[in-house]
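Here we start with a single chain on its own, the form predicted on its own, put down as structure tokens.
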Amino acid sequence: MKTVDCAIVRERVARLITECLIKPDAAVTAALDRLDSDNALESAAAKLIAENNRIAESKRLYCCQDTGQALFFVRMGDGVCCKGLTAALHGAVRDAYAGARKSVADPLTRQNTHDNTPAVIETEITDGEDLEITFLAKGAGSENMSRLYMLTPADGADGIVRSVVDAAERGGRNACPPLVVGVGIGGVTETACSLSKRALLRPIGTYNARADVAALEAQLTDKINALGIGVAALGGNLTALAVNIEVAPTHIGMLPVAVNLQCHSLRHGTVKL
């Protein structure tokens, strides 16, 4: 049995959060730098966002004023003991968000928790003695535009395409494009929603290992970009940086499809202990 010190977890994760909030996914900045658009406004907006990202990194400032709600995806081996892990993760959030905007509140009273806790924690138990913790900062502007579609099996791939494009068309302008579109297909409702967020963690420019799913990703990327929403919703070619799909087996009578829109401030990272 491997024992992991929860104090080390808190320190490492707090450091990870801080770095993620300052520096968004480098692939986003690179894609904005490469953009060749016929729309001068889109090109100008892309350059400004890329410049903002570089300034944030160089001056150690937050790349976006909405530092989001903290999400953790924890993969823990069954041979790992980390007493106090949950408390350590919440402690890391308190530490890292001390100087950031406090964005977590009770859903009814709207009373702020004043330290950005509690974080959202999903835990997966695996074989072995590895502990892997992935952080994702989820801002409200893009999260508000996410959707769940409960399709029937008869809707098939065409129904999936219609649903994902519908979500992008309805919410893409308000979600700070260019977007990474996470899609979760299968399982039950919460499975699909979780998969749609986990899909955001896959590197931009990579495809699902299943050929049929990868083909669907490419098709959806083309269709969403054809909407012409563009960078900062100014019109143009780059609405979706990527469409990433994750799938899971589902009931023979269901076809859940969750679509999670992620703004260009894609902030995530992983520590292994």
Given for the second form:
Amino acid sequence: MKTVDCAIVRERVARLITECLIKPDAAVTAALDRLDSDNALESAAAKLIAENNRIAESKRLYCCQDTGQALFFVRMGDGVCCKGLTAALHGAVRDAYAGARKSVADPLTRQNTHDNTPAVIETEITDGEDLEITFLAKGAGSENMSRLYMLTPADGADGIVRSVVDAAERGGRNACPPLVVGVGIGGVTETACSLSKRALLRPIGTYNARADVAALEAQLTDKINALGIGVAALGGNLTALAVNIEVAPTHIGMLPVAVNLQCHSLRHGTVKL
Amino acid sequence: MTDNKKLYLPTDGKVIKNLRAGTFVSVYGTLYTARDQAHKRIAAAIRAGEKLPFDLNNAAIYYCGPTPAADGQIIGSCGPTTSGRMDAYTPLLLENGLKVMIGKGVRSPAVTQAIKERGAAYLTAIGGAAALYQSRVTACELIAFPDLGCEAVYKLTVEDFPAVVSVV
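Mind giving me the form predicted in complex with its partner chain, seeing as the form predicted on its own was just shown?
What follows is the whole complex; the chain from before opens it.
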């Protein structure tokens, strides 16, 4: 049995959050720098976003004012003991967001919680003695444009393609493109939604290990970029930086497809303890 | 961005008539921040005939909820938020003199029509460019609703603030 001190978890996770909120995924800035667009508006927007990310890093500013709700994906070995882990994660959010925007409110009264808690925590129990905590900041602009489609088995791959393109077409302009499109297919409703979030964590430019799923990813990336939404929705070729799909077995009578749109402020990171 | 046409705010219908959709402008002057909850309160105040936190006549609203300012800074990161969430309140504000809105994303057909009918303008700022916009703010003053935190109304002075004319 390995024991992990929750005070160390709180400190390391708080530091991780702050760094993530300042510096988005470097692959995004690299893609914007590489963009060769024949639309002057799209080119200008790409330059402004890349400049934004450099200003944020050099001046230690948050790259986006919507510092989001804090999501954690915890993978915890069954041989790990970390007493007070949940409180430590909420505590890390409280610490890190002291200087960031507090964006969490009661859904009915809209009363702000004033410390950005509670975080959304998903836990997975694994074998072994590793504790791995992944942070993802999720802003409202892109999360609001996410959708769940409860298809039937008869809809098949064509239905999946139609649904993902529909979500991008209807929500893409509001979700701060260029986007990473996370797609979760299978399981029950919350499995599909969870997979669509986890898909966002996969590095841009990588494909699903299953050849049929990877082919869908490539096909969907092309179709979404053909929509012409472009950087900052000003028209152009770069709407999706990637379409990442994760799958899980589902019921014989079901085909759930969740589509999570992620803005270009892709802020995530992992600590291992 | 220095080649862009300059737009000085507040402004009136005459200047707006000369704006061309689909072009970048550099904004200078006064913007009031307001997002979901501030709009709800402003709309309620208009309906109740109460005094508004700022003069809406020819005013410009920036849909924005900034991060807190760090020590020694004027404001925190301050990019645009999704404009469509304010569509429910916009026609009423336009009737009461609002002339310019800056945010991100698309407006409803009804709001687009109301903007055109009123000779107003909707500009889109670059979503997620919050640190860049922070560097274009030269003054920031809390005007109303401090209990709303980041959703309070701030009076901003901006210069060389890039935005694209989207609806005129």
